[in-house]
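Presented below, as structure tokens, is a lone chain in the form predicted alone.
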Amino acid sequence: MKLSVVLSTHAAKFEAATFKGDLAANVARIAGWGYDGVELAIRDPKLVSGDELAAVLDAHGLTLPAIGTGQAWGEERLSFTSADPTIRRAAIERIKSHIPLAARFNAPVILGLIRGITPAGQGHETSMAYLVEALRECAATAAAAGVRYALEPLNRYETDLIHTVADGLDLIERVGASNFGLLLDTFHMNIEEPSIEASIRLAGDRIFHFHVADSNRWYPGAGHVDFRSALETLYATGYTGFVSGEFLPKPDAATAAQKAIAYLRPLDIR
């Protein structure tokens, strides 16, 4: 089992942004403690070289897994989905962005709350539309580039659109694109599956990557969710990815992100 944990390259108001800033130091902890990757979460690709990313992470033999963006929405507000075609029209072009990164790393670039949240007025097939329209677009300019996105349904108290497994697969078939598949996360899932187990089943060979945090959104181990069942699941399908901690800095994003290798590694899950 590949295991690595979320880092923002740079200050962010996300909190389970397990890890923020000062990269070299922090890719250099992770690695101490038994990781093999470390996922990046990147506002904006002009702010980061892509050189200095290679050589830090060769440094430590760390990979990159993949490549998050929600900071876009947390830090900007842009969305595919905003009334203002402005607005989405820069959510597109930023998404389109992080091609360069994703096809240099082989990482597959995750879509979160880039998607945005329904604004008054403006009906939810409306924002639907424009959801489609956008991920079509970015989908089709990425396939050049051998590049994958990754949407993660979210639960229904951050947005609107796309809350499981079901609504992932119905968008991936309206989107009708083959590198464009979902990220699963083991809290959202907690919140809006019946069971983690046959939404992993369900959503198959269309998983690009996947998320761990417990019922509380504390490192694994911290609640309740049956991690050896989910990620048993999980390979049963084929995955062959990374499993990403992206949870808490409690009580703090060093005791976490230890807390949560000590519990997975054991697992031995293959």
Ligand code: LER
Second form
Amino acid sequence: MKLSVVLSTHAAKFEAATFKGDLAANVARIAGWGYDGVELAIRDPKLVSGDELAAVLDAHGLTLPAIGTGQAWGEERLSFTSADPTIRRAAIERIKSHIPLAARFNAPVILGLIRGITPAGQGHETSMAYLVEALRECAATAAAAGVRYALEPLNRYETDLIHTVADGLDLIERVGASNFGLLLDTFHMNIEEPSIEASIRLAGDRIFHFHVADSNRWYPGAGHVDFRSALETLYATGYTGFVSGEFLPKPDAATAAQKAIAYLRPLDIR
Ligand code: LER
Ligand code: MN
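Okay, that was the form predicted alone. Show me the form predicted in complex with L-Erythrulose next.
To see the whole picture, the full complex is given below, headed by that same chain.
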């Protein structure tokens, strides 16, 4: 099992970005605990240097398995489904601006809360139409660079748009791009999916990335998600990517990251 943990390259409000800032020091600690990769949450690729990232990751032998983008919503309120066309355009351009870095590291770009939340007075179908339009444009631009996008079904308390694997697969059908797939997150799945295992099987080879947090969004082992069953089901689909920890820094980030790896490694799946 290839394991990574989420690190935000800059300060961020998003609570479950387990680590924030201090890139070099945190990458060194994460490698020291036995992780194989570090998933980076990057609000704006303009703020990071690909060369610096490569140097820090190479120094510790870590892979960059995926790039998170949700802080463009969290900090700046950029959204594919805003009623304001200039905000929608800014969101699309921001998401396309991740393509060079993603191509360099061969990492899928995560689409989480950048899809936004349907604004008051706007119909759900209008939001879905904006979403499909934005995703088609981004996927077409990324395809030329060999880059993939992974849309994450999120629980109902975060957005009204795309809660389940079934919703995600309908969206994939509408977008119609082979470089557009899903990121599944056990925290959201535990809330929304009738069966985590059945939903993983349903998503199959459209799973481009995978997040783990327990039912309470603490590190795996702190709640009631059956990780052995979920991860065995994941690998049975033929998944070869990373299992990436995105959990609350509780009781603190270092303890959570060490508890997670101490729990997941001995499961000895794959
Ligand atoms: C991001 O990966 C995530 O899981 C969301 O909860 C972001 O709001
Ligand atoms: Mn997630």
